[in-house]
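This document opens with one chain alone, in structure tokens, the form predicted alone.
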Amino acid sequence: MDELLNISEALKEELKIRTKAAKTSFDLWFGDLNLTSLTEDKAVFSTPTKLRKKILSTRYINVIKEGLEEIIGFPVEIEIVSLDSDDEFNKSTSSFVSNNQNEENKEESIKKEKQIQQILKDNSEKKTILDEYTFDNFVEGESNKFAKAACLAVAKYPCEDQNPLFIHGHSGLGKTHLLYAIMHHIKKNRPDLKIIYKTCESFMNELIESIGNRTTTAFKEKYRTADVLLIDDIQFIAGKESTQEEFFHTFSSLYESGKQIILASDRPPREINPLTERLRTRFEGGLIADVQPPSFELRTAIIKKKSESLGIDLSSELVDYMAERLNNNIRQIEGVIKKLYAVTSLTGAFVTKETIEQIISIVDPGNIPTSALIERILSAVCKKYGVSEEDIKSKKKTENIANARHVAIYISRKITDLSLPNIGKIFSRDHSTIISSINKVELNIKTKKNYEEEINNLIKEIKIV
């Protein structure tokens, strides 16, 4: 029960990023929803009104379905059971309720419902997935040993120094953990202080709504009366004019008052462009800490401190192996260990390098060799787009062709290691029309609706082949 309650209450956690809903709206529709049951194929989720089950089935299954995923490390089919209906909720395989639930009123049905939130209010001190992201817990090597220094000495100092701290690598090194520690540890040491940390893509969403709703005196109260604030993945500020005027005016009230600023990116702020030179000098003006691929003994090192964490017993052989295998990122690791004790858990079988491999070529399609994932690529953006691979690596500049071409170049340098010369010459194109096409699909990301979700969707795709 305690390992259902704990991926209940990360999911809301990861919930209430994804939804970016008011907190009142979170509440009313995933403050009561519980995960009850869960094998390797199906997870099971409990609301108390069959309109709660109708919201979040119809409006909200892929985000739950999304959030997860990126729990547990490997993909389920959902499904959600309303408590107030009696043989719905015995279809399920509950582990909170009785399997004579068929038998019992829908007074008894509530009585259960309240039963299972005083135990998860009773859990509530237990640690999420967002509590594991401390200092403690990030495992140091020469690939990130500045920056971790850099985002301790501002955790412990804040509002000195440092400010503002920028911190650059490449998706899935650690970024995102490091911020959570420095919050982590403010909170702890200085609880007089008032931290507000947002990803980028969710200021930009606040200040839009505040726009439309005629509030942003409430939203410049908010953001410039912060003693510490936090944005993560600001190279997405790119291209957004109003965005980056309200940020440079929030940046330059915080600096000037004393308070601290760090921000987190994917690039160098030389290289998030278009960018105005009056924001690209703020974020040079204090400390810039880069993130590196982690080395061959910082793999290990981590692998060997999450599975123990996990109760995983690997030997020093399959630890090896798996650091020469999970060569890219951070998070390439913590999805493989995730998955396998997942199925460990669920199957109760022994790892074996079988195993490991077989997670890995679902959980990380960098692995497979390279010929053979840029023909995937290829497969599957000819067939989303209806074009063929002759067309793509063609001169012809028709508008599908060229967007299918464009997709393609751009997916080809995200989810495989090769360089920006061998895509070129894959796609029998130059260095610098290579760089062009991934802009132009970066930029219909940040101004085309849906855009998005159809490059990710693409990309799922790709790597469940």
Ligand code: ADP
Second form
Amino acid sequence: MDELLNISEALKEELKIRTKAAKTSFDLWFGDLNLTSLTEDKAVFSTPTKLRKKILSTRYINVIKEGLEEIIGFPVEIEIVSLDSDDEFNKSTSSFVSNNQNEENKEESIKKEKQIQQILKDNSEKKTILDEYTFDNFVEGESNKFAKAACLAVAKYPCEDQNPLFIHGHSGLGKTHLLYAIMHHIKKNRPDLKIIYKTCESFMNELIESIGNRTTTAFKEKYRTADVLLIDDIQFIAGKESTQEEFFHTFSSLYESGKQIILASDRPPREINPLTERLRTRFEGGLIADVQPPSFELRTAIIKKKSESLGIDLSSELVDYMAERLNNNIRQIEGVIKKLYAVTSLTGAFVTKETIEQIISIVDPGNIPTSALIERILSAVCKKYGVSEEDIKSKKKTENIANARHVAIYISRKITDLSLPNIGKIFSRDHSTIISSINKVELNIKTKKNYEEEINNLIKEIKIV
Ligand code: ADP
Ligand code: MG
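Hand over the structure of the form predicted together with ligand ADP; the form predicted alone is what we had up.
Zooming out: every chain and molecule, the one shown earlier first.
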């Protein structure tokens, strides 16, 4: 919590300089802006009113993003929520309330909803990714046992035998969690070691910036003096020649001086393409451990642990039911449980199979594989707006094409669990363009009549097999 507070304070100082706003207007917009949670790719801020949320999200979002990234050192998506109940999350929970309760109970529900928001807010202030992703909180099963053991060994004995440690597995299976767990462990037991954690993307951005600012010496110095270097989502290095070149030298220099390197990727080294042979050999030269999709037993254990930690009472029959239904991705399981928590706290309702089904249909539309889902998004959006897939992926900016592109990006973000960079790859756009597309659609939903319905109809169409 202190950590978030410190970041909030540092950010305000940064914003004072960047916005050059007068004190009164600064206090008005930023005075009550608080960072409530921070993960490796997203920062959520809260502000008291809808108006402030709107102004901050339209006029100041970029400066907040830049200021925050300067402080934390990696790129994040920014979300601003207002405490008077108009954000995404509130919307989905309120629709549950209004569907499930009659008019006279509505006021009571709204009151409850506010209380719940407060609980959630308190919760997220206390528990951030920075302290939650530990070995203790990592539930072990056959599918991740080896990877966990490898990470624990490196955390206990960094810079010894296992170098580099290369963890791979599909998205949402716990790789980033394990990298953070290693960091926590080392920070606690070996505070003398200098640890650097970067996503591949922010490593690349930093490199490009250093070339632009002619500060490559400082960049090299920074990385080559690390004792432990962790690079997450290293698969994004594919095809980036100058980053591969620089990373090769960083890698070799650290490796030769016996420093620990840990890499995580959504695929094994041989499937990262194009990748120079010398880097591939380096990646394969240490210990490779994979995380596999969770077995039924592991899913059950995770559902139990996460629901218990939120105080949700689930019968073992329902736990089994969820484990059957959510059968590949742990991130999805978490998503469903968090929504379940919100919905049941609000309505005070018992959890039933129907509630679970309703939530799964929001979080996990039809368990359709992501690639198939993307194809369907593209074809539905193209049909609706009368454009072609090439148009969507092209640089064309005519209004209709740009709108179709924003909608396709927005829906991809909403109904798949692809990361922003991965969505960027599909649409041949960088990560900040993806965020701005999403923001545009969100703004249209708020300001244009029938726009939300249009999008929801498209989503419905995409989800029907
Ligand atoms: P990846 O980096 O592989 O895409 P993450 O590490 O981000 O996946 O995991 C997604 C979510 O699932 C995180 O919130 C993480 O804490 C949770 N998670 C993944 N594996 C486990 C596990 N074995 N035990 C508990 N939580 C897990
Ligand atoms: Mg990850």
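Throughout, rigid core stands for the largest set of C-alpha atoms superposing within 1.5 Å between the two forms. What you are looking at is a predicted structure, and each value in this text was computed from that prediction instead of being measured. Residue numbers count along the first chain shown, from 1.
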query: Rigid core superposed: residue 245 CA moves 2 Å or more between the two forms; finding: no
